[in-house]
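Here's a solo chain for you in structure tokens, the form predicted together with its partner chain.
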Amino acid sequence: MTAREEVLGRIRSALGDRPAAPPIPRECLRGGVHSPGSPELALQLVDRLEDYRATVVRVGAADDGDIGRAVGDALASREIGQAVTPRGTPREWTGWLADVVVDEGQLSARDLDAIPAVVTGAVVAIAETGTIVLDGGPLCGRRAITLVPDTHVCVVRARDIVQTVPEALARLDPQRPLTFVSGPSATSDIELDRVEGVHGPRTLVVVVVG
């Protein structure tokens, strides 16, 4: 007998007793009090994301260009003139680097170990939770690029901004290969303190536009 029927059988005799399937009570919320894209929820994003040491920085009804100031000075600040990004990202929001290298696949993981930064956008945040989400597509690139590098810069906007993690999973395509983000890398491995900055990126800089 192989080790799979085996371990069926067992699965089987062991359920002789027919337990039902309880029904499964959804009386838990699933959509927020406030639509997405609302101004409230990217007050809400913006407050937990702070809350878990991740800089945001604030973009009105802004165009491209006025994106690519913002991650520009971000990066200005923390003397960073270099960056990756993915190919579906607007050429627009990494116009104020000096110098952008875009991931058509070619970049190993040392390689990615020597760039210093990282800007892409991702396709939904949860402002209850503070959580950005990256879903491996054009405009959030393959996973290396945004966890080897030091710093990410992500850019949100305010129309992808749901209230509750629910609302988030409807969203997304289960298919693609999913990394949900809340603040920079940490541990609390050391006597339950908080340190932010292990293995991923240490700074996460949030643009949230609108």
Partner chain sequence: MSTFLGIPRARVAGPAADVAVGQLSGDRPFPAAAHEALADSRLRRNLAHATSTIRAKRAAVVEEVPDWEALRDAGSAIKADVMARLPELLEELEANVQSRGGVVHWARDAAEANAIVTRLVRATGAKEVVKVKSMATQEIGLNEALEAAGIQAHETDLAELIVQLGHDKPSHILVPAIHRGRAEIRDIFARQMPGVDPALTDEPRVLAAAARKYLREVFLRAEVAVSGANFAVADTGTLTVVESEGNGRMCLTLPRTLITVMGIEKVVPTWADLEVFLQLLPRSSTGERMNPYTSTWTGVHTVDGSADGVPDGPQEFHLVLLDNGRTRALADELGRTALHCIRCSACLNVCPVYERTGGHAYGSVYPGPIGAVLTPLLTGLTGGHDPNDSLPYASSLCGACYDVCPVKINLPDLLVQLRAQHTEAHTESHRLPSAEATAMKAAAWTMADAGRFAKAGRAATLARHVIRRGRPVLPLPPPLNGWTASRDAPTPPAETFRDWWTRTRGTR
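How about the form predicted on its own, since we already have the form predicted together with its partner chain?
Lone chain follows.
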């Protein structure tokens, strides 16, 4: 008898009188109790984001000018006057900044490293997990511009806030380059010390609109 046969024989004898495994329920919760865009979900999202050490700014009106003022104030408080933005974001969102670079795919990683902030939208946000999702589209931009600059300002409209992950996945195109963001980039791998800005922006500012 080989060693392999002996090991497999012992496994068979050990499992020989095991009870039959009960069926595993495969139905998962596909929707929350609150409808997308409800005030309860906005509050839950804000709570989760702040728990992750993100900065949250609330804007009551959905006017692009008001959003731009909130974005400008958030960056001015950090002494940032320059940002990169994807071509699909409304120009009013960055109208209060002194220098705005519109990314058309021409910026290298070195170019992006010289720009202190990025301003984007989000395709959906998940209240239960405090996650914003970017899909690489015109509103969110390519992944590089949201990973290299040190500060990310992301605009989330209330109508795009859902409660659960399955609800969010139903809104997404799985063929797009999806990025799920839950708070600033951070790791605690070394001696359990939290280090921020390891594989993405050190600072995340979320402007919740509506």
